[in-house]
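Given next, in structure tokens, is a single chain: the form predicted alone.
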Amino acid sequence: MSKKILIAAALAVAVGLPAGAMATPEEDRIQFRNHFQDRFSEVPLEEYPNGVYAIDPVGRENWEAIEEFPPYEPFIDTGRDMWEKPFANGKTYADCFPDGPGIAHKYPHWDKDKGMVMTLPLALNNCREANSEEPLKYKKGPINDLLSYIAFESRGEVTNVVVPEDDPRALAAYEDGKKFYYTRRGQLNFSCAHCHVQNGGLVLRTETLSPSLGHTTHFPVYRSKWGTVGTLHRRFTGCNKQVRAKPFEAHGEEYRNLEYFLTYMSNGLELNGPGARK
């Protein structure tokens, strides 16, 4: 199944097939999920939000020990303070997001009015700017505190990304994200799918490669390598650098569309962020 996915995607990129010519998003998602369930038949579907620890029993033991005293807890507390603290004009994030703070499952989504994929960090900065506040940096710093709190309050919600059938621009954004995921790049000539679809579960430089399914459910994450919490787009940046490719702008069109596709692939899985990883 994985070879069919990779070959079909590579062929579409190579010959320039129009958006939607290969398969519908839902057909993609079913193929994507079936690949991992066939490859790791002993792993229950609900385990995939745990990332590599769903398939690596040794790593899981260490991870479970870390989760007894989660390193991301201080960030949740700081994020709660940020959510509740009024802006200079007296309003708060709750005025922009009345259904909050447990809103992580509503992102990313297609914003028909703006004609673009709307991610949660971008929406938070739009809220700040609408209230005459400076936007936050997208990969490091306070944005992660706020996202950690929102993710914590969203635990148990289910990923449910929608690609509206009545707006071809949404399908084009999804297809762009899909193309990004399967396209080789950088001096190492790797795609995202090479590591996390084709070789998920194999060992590279002593590290087990995590499966793509569930990748977006646990962000932001505290990485021991970083010594702090980081966003999904920071991780995208790191992956591009690891294959020696020039990264794109965080929450620019390329990474927003990539997030749209990758999150759609995890539809039906529960959110369990913030997470802890090596």
Given for the second form:
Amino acid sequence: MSKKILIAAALAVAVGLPAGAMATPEEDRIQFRNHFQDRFSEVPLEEYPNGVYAIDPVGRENWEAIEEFPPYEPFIDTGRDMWEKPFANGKTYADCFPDGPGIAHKYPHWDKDKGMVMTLPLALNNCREANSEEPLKYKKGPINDLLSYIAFESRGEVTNVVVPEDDPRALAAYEDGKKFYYTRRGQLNFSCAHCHVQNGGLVLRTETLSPSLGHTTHFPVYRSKWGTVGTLHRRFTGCNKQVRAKPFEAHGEEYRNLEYFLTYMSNGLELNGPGARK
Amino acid sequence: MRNKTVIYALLLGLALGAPLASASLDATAVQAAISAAEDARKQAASVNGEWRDTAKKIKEAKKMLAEGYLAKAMDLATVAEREGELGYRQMMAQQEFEMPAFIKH
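Next up, the form predicted in complex with the partner chain. The previous block was the form predicted alone.
Up next: the whole complex, starting with the chain shown before.
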């Protein structure tokens, strides 16, 4: 055995990682994408942002009809008013986000100063609090209006999550989100990946399971079942509950890191929010 | 004769929906089971492994105990404790990250 290999092996043991478990985020992403392109070889990559309608032709017909009069449109209009209306102190969201409103592709990102993943809803609430406004609730309600407007204004931008190499905490957050995604949870003992990676395309009760690739491009989403627009973390909550696991706090560390990993997997895909789903 | 009376009493009890307290079941034992369930739930939560309905079952057990339905309270507490243990073990079994085999490439 050469010295180099010995040192590498010793290092792997010291760090406690089995050989082969050290895939980089980029290696993960390529593997993830290849999995779907193998499984649905007839589906072009740019279709994945359309969720289940990339793989379910019957559902797709209904969806295309719905998209002619998009149910999320009123939310975009209300969100525009929110964006433009000054806070009590006279400032607006634009003072916090000078590049706004089309900023969805800049999130989630690693915030080095805070040492955490920054999500768009969290950044919006930070802006509100810095301007002495009450924070918005993260799952239901007005935050969805604001996010609908921002998503609409961000259409055509491309998902581009970065895990900076100069801060090991960023990689740790990514790895944490990845582990969450592949961990079995709840009484039903399912991981996210069991439904959306292994079984994408299968029908669960009345719903076809969407492939995970592209899962983050179109939020917030109007769901007919909800009768309104809801956030990504509301969706995470629902999916955790489906397997009878206790959901986590919206924009708490677990879901933030999950969003970081999951969005990274869709790097290169176009943003197309807000979306509409059954 | 005596057996029959017991059965009638039981049936009547069921019909009335009354608590079926067995001789050994007292409120102290039920209270201990509820505490054990709460500890198990917290242990699962400490590794992010709490299940959806465990806390609900514990709450319901407390309510049943307060209303005197000892057997029902005991059942709920026992199930909740088991859920807490399973949720904890579920997470501990997955401490080491492993990529699932269904991702092939």
